[in-house]
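So this first bit is one chain, no partners, the form predicted together with its partner chain, shown in structure tokens.
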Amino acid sequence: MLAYAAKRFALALPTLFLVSLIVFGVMRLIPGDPAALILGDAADPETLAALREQLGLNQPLAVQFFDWISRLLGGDWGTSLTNDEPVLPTIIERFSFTVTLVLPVFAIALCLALPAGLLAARKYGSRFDSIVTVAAIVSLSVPGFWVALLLILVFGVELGWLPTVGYVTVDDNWTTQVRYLILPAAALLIVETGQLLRMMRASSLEVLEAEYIMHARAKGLPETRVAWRHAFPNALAPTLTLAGMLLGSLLGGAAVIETVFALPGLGRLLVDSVFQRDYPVVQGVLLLVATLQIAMNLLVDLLHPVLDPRVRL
């Protein structure tokens, strides 16, 4: 297992290297250069040249890239162009908020989608299956920001039950904090559960046709045991791959939902930084998001052999 993990990790390293090269390259495509962005349009040429020298922008691109990488590894992710704050602590603070929002939602989505998908497959063609199928396709078809706005309209504006935008910190009353998170969490849950539900139903249907399921039934096992002991673990693998991708993407920031509800998450930080052309922050967020996704894919790869012994290490 350790050798397999080490091999998978080694395979992820070139991807990570290329990801950092893409992030570095894309940010070098911006009109002007970082020195011009920091000093603004009114800067005189001497000051610009001095800052370029100081930032190492006169060096060849390869030198600049490896210098940037070594600073990243040393924890120096640069300084924000808008507030002069170091980028890394800002990103970590925003990321911790996103984790607080996303992880419970994701856990609930899994708890809903896995049993419902399996049950729909078991009752293929029934009314329950139709409801699950329709719910999944509707969830896939509605834009997250629209769902968020509708929730605000109904529960915030019309009924006045819940706050519509903003957030209070952990230091405040936790019930108030939860009240602020209910609507964003509900919006995320509505739009993210559909994919998991659909995949679980599809893979369960495939598994339920397998010969070992027929064999289990022929042995006289109760249908519940056939479903949960034999079908469920085998149907889980494709859903798990999708779940890993979804979680990686969500941890990277539910950009649109966070923006609608004015929440201080990683996605909103990226959106704000794009508006403010704060490139060091954009660069940092993109790098973290891609690294998270690679890590999630790695984790899923390592979990597969644990769940399904047929997957060879």
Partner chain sequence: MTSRRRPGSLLGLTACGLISVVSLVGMIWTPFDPYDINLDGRLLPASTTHWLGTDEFGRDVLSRLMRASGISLGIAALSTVLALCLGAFLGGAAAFFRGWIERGVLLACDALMAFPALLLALGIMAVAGPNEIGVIFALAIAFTPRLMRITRAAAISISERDYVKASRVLGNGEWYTMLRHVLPNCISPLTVAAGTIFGTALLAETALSFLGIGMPPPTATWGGMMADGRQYIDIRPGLIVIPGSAISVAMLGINLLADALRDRLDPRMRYL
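Okay, that one was the form predicted together with its partner chain. Can I see the form predicted on its own too?
FYI, this one's just the chain on its own, none of its partners or other molecules.
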């Protein structure tokens, strides 16, 4: 297991290098000059040229790329072009907020989707199965921004129960902070639960038709034990793969939800930095997102043998 993890980690290094190269190149293809955005339309050409030289934007792209990589390996993620602040502390601060929002929501989604998907497969064709299927389809079909706006309209504007946009820290008031996070968390929960629910139901239907399940039933085992002891671990494997991908993408920033609710998360930082052509921040955020995805994939691969002994053999 350790040798496999070390091999996967070694393969991740060239992957991250390719990702950094692609991110660097794509950012330079986006129209717009960061110096012009910083100084405004009234800046004269001499001032623009001086700022471009100060920011290193007048150097060849290859020189800019390897200068960024060399500083990155030394722990220097660069300085923001818009506010002249270090990139790494900014990313860590925004990432900590995203983790605070995403992890509880994702845990609740798993607790809802896994047993509901298995139970729907056991009761295939029943009313409960129809309700679960319709709920999953609706969740998959409705855009996240529409869910967020609908929640704001109903619970924030019409009923006035919860605040709609903004955020307060724990230092101010933790109860107020929770109230500000309820609507974003609910929007994320509705959007993400459907994918896990549909995958768990589909994989459970396939597993429940397997021969070893029929054999367990023929031995006279209770249906509940057959479902949870024999079917659940094998049905969980495909859902676990999807869950790892979803968690990696969510930790990289729920950009739509964070933008709609004006939350200081990693996704909103990425969106704002793209509009501002803040190259160091965008490159740092995307590199962190790629690292999270690779880490989640590795974690899922290491968990598969725990659930399925056939993988271990």
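Numbering follows the first chain given and starts at 1. Heads up, when I say rigid core I mean the largest set of C-alphas that superpose within 1.5 Å between the two forms. Note that the coordinates shown come from a computational prediction; the quantities given were computed from them, not determined experimentally.
Superposition on the rigid core between these two forms places the CA atom of residue 272 less than 2 Å from its counterpart.
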